[in-house]
Amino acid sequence: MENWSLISLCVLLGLTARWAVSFHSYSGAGKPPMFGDYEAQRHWQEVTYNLPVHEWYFNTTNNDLNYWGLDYPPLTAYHSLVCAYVAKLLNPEWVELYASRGYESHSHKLFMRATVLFTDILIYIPAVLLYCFYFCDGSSKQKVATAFCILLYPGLILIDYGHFQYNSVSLGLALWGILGLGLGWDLFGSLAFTLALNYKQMELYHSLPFFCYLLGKCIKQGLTWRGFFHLVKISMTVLVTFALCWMPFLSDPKQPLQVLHRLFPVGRGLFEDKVANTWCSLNVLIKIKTLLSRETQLFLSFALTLLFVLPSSLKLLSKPTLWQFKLALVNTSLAFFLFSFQVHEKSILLVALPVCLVFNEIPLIATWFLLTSTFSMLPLLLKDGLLLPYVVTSLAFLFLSLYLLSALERSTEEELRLGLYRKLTQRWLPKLNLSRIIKWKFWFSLAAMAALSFTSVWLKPPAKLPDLFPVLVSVLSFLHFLGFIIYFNQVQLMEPQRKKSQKKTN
């Protein structure tokens, strides 16, 4: 009975935490002609309402792609046109073609806040609390305080709640993903995850280590006999669960050729606006985007990302282990952020899921992480005024991880899997305390965050250089994640798993 009180209060003060930011402005409030990703998914509940299938990612006269047209995938869509059936019976001008561009109200934001509010309580939430209980290790009120952190992280309800997306429905399908592979469903964990990527083509981040887990689970069961039709059971799932999605699109070739179109616009370039990736923080000294080809950027970014994503993914290969599918799909999503082609700032979020899955075991690196991940996307949440629940949610995230997990506590140098890095300094450097080293490097990285968060609101860039704060963010955070990618990388490859971590569970 304790369990179940402590369960619905930390579901609450989650609930609460969103609802309560979700009072702030969003993007583009406002903000007239073309508004943000508010208006962006109003508009998109407003073509799949009124146009037919066929012309929804094409651009004709009743729809102006260039004037937030569709360029996420079918399930995207299908989400909005069941939104938009509830809008139309709700006010039919909130979805009513033309006249409803633009549309802002207090009702439509109250609409728009809570359809983000239903799937989060449909999808995203009940999947943190089963991973939590199935696969954290400690007592249930332990299980409990992890699952409370991740809920309150404060990057996801900020964008979602504040800037305004389904962010969770993408990471919630890809999290009963791996919930499916933990508990050795791998057909429901295919599904799951087949649905997800249907409905965020940024779920590629994660398709290598899901790829990789399956195939080498297969290999190890014998690609002969069990293994080889365990192999087709799953490819079959996929398969299955794609055309049923594009079904729709399948009648003329044309339809899924255009969608494909949408979803991966080279056109755009390398990156966009002061994402903390590399070519972001390379393009201060070096002008890439002026000096290389569109060709080259795009060998450059894919060269980088295969050979970064390569070791991790061998490794996983090899040894098939949840504890190995975790670390893998840190170390590819953080790869493709930092090196991959046309990545947005808010694509960190696909990076904090699979950290918020490592919460229990190393609980101070990722709050560590978790709080530079939401740093990294300050310049777009001061442009929406969410100067506030930013501070906010930073700071309770801050104490809550601290608090309820230890994590300054939980530091030593076993705990924090330092084993490489202590083998490096032992025959030099044989009394250094890594362990205090880390924790002194946490605290000056909070401090250096906290100063430029304080810079960036109250100090007025020269006129010469009017982006100076957002780069200087940027850089900050490419270099906290380019030690992360490293540190990642050697608990996976150098790190043997430990026993209570490969608990089977039945």
Given for the second form:
Amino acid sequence: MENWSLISLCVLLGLTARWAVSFHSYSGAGKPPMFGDYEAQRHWQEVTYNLPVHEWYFNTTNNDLNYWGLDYPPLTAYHSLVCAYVAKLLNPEWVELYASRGYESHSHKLFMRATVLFTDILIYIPAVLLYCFYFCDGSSKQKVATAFCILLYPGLILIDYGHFQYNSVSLGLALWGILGLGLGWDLFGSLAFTLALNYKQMELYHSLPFFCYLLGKCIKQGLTWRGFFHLVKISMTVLVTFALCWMPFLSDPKQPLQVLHRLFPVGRGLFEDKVANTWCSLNVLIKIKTLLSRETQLFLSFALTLLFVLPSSLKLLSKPTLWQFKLALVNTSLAFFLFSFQVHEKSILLVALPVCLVFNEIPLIATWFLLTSTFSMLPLLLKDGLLLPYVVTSLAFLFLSLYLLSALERSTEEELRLGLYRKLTQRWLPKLNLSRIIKWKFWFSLAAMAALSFTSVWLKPPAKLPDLFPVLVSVLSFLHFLGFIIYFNQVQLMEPQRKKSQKKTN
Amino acid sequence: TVMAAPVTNDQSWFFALALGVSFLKCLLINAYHSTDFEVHRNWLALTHSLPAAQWYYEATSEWTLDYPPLFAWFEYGLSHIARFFDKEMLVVQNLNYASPATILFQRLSVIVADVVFFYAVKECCKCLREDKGKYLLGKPSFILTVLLLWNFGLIIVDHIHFQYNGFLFGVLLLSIARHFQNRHFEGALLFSILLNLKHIYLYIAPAYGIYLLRCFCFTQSNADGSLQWRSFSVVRLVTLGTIVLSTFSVSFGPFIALGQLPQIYKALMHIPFLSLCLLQPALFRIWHRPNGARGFLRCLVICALGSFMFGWHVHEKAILMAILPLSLLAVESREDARIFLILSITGHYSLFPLLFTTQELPIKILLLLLFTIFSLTSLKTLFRSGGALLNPLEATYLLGLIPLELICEFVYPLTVWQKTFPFLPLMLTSIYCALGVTYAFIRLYISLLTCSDSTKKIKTQ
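If the one shown is the form predicted on its own, what is the structure of the form predicted together with the partner chain?
Complete assembly follows, chain above in first position.
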């Protein structure tokens, strides 16, 4: 069977899965007065359509920032504006200033879901396909299988088409950036990533590896003249892109400051709600949120994040290859997720994207991580009424990646890259079958996640501990993520000189 | 990986395909469902709450029981499991009751009942004459499995619109497979059971009747394939008759004893009377020059298609009765593959009006594209030698479905005629598809009448 037909079948299946998930409920459905992220996106369409640009990020009589004020960079606002124009054509009631607050109808839901599908088809899916075809090892059928598994990653589908967000835009643009850098088109890659950054500020999690990779490349080209000139070109691209995106806001110095204030709400505290990172999990044992002062919290968060990103970034700086770049993306974003300030559980998607990119090389660990990331969002998904799609997509994803990518067969010690672990156990426990241990842990962990999912749905928590199950979910996920960050750091830092050349290293 | 590996005896791909389509069906649990959903809920309620003597008389709901008794017993069995999901659905007075638990239960019952279909498909794969292929994706059994398990019509009608066709077609395909395997008693039994589950299969009973009489009751044929009257086996005829009659008596017996035969006749016999005249040449051909099980299958498809085209009060879903068995022939013969492509694409497109909601529009387009692309490319690869599978006229006709869809579902609703002539798109669709179906019917008929006689003796037991 030809490649194009296999690819189209995979894309069609991916789209069918996405649209089928969209039948289900969305965030804040039928829950006045605030509703949820869905209403936030609708409200941004209303605000950007009806108000002049200089009022979008300010608290005015027409724009109440307490009711889902804009807190993403300008590109999101422009996107909302475009959607609003279409909405106005279909049904003006959807973006009526004030009157449309809390508007909910079947046709409106279809419209909103369609906007997500549209941007997905435009940005994210082509990027995934191109990535798999240019940067994956193996036969063309293996590349198609990898693309298929990436397209069926449950976390992104459930959040974008269930809860309702536009992560496929920012992640897609970031992926285009990675593609650009991988193909050697540094300027294009920088442009794409800058656009991603201007769509969602959380992409900053990915910015350090981009910076280190490009800097490392420029250094390798020699710090005099050629490399330096290249660096200047990249910087100019980034600056010009920023300027173009922020142009309407550059007329008055108060504007960019206010936007930054909305994007980085330092006043909101170390964490909100339950999230599978260090601070929330630590809070279960020691109430650090109240124990330490705001400054100490900031400092601690900053210090630990730095501690965990530094080794990975330095290694990337010294060895700017695509493989290192992908691992650095994983490590940096995971470090930010675990130790940073004001992290939301959906930010795990920023880590999931680079892990999808190492799917082909380490299928078992990647599958494990991606399932854990979906599980970590379980409380959110349950609140949105997405239990059925969660179960179906997770099971389907598990089965497909194990079957199509032969994840369990490709798990020898060498394939799992357990170099350091082997070295550590060599002295005292030389006969330990690390590969089998990993597989046992994998199944055990899946069983634990399944059991906890089941209890979260069917059992009632004790009256004294109403948040028992969300807390258990986040603590379990946190422990997994801790293990993953150690593992991925190990893989990146202990990388031996590879015998065969790595696809397109530049 | 699995797909790129050379062909081994590993059957895991079958399980993967079955599991994959089941996952898709689970995702569609919350899709639109038609009034057929309420029909089956009502039957669950009345078989559970009322004694059998009243099943065919109960008329609180407008959806009275109009399937044969075995299906009623099937619903009765299901109702015992339904109790654990939501007791309220079993109350006859709860018209249009559709709680989330009810929807979940009913949808899951269709998905689980499809296990019968999976088994039948597996058996059909064993009946293929040759099953060689360089890669897994080129194996006839793989292609057949996908064409059946992932059949667009079945998914749309069963798991969105809501019916139990998968389970019923499983029984039919299993019966056909048994005949291919020369296990004729089992095949006859299964078909009798099928008739007692849904009487619409009466359309293809003539094919069964003629085939069994000709190829099974007459144990041998002459060297040139003609009938050898002296080889008539009374034993076989009587056994077959016993099987059929006992099945019917088990199913209808209790109701006959209660004197309800007229009532049941009224319930069932609003089905159309099929025009046997048009099918006579085909039946005669099978009698005169049987071509073994494959000739029987071809005749079966023609009966199904003929009844679809010329029967009265036929549902568009009946096209599945022709498409599904034809899949078996399509992976073995080039000409059948051509006919299958035209029939399946047109027939599946004609099911579009069943799902008229905007929400399901992307799903039906995506799934139709999925099935069409797969069937086109896999059959093309299978019959690579000998040029293109579809001639330019056929290809143009099929491509014409795209503008037809755009006009009917996208452009027309925006025009001013939508209010005055709302049924025009439906009419256009029906007429356009009728062309394709008729063309396929004629081609199929011709291929039956002109198929080369096997000079070797027909294999009999």
